[in-house]
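Here's a solo chain for you in structure tokens, the form predicted on its own.
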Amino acid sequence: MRAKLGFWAQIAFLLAYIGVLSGAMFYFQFGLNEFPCPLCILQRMGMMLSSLGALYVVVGALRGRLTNTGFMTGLGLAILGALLGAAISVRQILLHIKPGDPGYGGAVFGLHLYTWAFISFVVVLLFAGALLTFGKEFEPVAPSSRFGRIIAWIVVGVFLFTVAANLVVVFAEEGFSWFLPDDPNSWMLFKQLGWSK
């Protein structure tokens, strides 16, 4: 029983960040037009990055393959994402922690998407540190049922799509500059091959 529940909050990671990073890009990135800085990337990467830590474990469960060497990497994956993470966002969060500043891009609840970041970061560290505490118990075993395992490679698919259109938006609005701006407020690449101003 505790396998199994090991394995659908493996699939609740990965479904928190796909929600977490669609959110940042279908809504506040395309519906408010808030093009996100460097550092707000950077955030988005360690989310990925925490998120292939969850994708390692699942998929490893679904082929039948996952040992509890794997769980362990997953969850080692998950804390190194969320230790940059977390370390990106704490920058962020104290580059705009003076008073009367408005902070950077728009606010869910009274906090800013960085904000949001760090604290999603702290659950993951909080996560995988529990995982790691009750250790073979939570290690995941994939559903024995058809629609379970359908469900789960839905999941895994979407994440994965979710992980490309982010490559993809994030090239598009740096072009074939190294750096982005510190500031960004248009589509870089579109500049540079003279479809837009």
Contents of the next structure:
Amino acid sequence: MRAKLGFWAQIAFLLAYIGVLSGAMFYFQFGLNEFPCPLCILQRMGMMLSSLGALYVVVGALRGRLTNTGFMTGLGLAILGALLGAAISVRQILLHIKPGDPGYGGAVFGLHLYTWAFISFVVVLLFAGALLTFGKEFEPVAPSSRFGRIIAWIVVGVFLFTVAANLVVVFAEEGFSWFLPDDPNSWMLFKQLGWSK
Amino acid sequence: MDTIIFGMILATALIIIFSNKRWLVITCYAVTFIATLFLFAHHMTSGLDLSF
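Complement to the form predicted on its own: the form predicted in complex with its partner chain:
Below: every chain and molecule of the assembly, starting with the one above.
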């Protein structure tokens, strides 16, 4: 029972970041027409790098090849991604921390997205720490039911789709330039192709 | 660069799914991680005007 809880905890980890990444992209970027800054994009990368750890554990459990070493590798990848993401979000928080600075982009419940990103990275670190502490009890075991396994593979597929969608959107924003401008305000690819001014 | 890194993340995810070689996953992850770190360093264009 606890082992299956360990598996679904990893699925919840993946789902949480799928939700955050999709919300940032579809609501803030497309809905509110806010172009993500380079540091925002870097935080998305941190979230994905961290999620790769959960993906490693989930796929290993589903394929029946997850060992204790594999479980630790997955949590290690999640911690490394979260540390990198936290460093990036702290940098952006400090850039806007002075009194009177309006911050970058919109806010949710009074906090800017980069502050929420930092909170999410801290939650990942707490999650990984708890699972490592109780590694024996929460070593993930994939569900034996066909329905449970299909749900898990769907989550894996949605994660892949989320990464691919971000790739396409960032390509449209960056175009054929090497780097994003500090304050992006247009779709560079369409400009470079002459489709917009 | 950002597009390339997203491509690397996608490639690492596909390797996790379709390969059972742990060293390959760790190598791809490490390369992607370092590339992201370099991009972060590139975007740190100035020091912070704060006293710590």
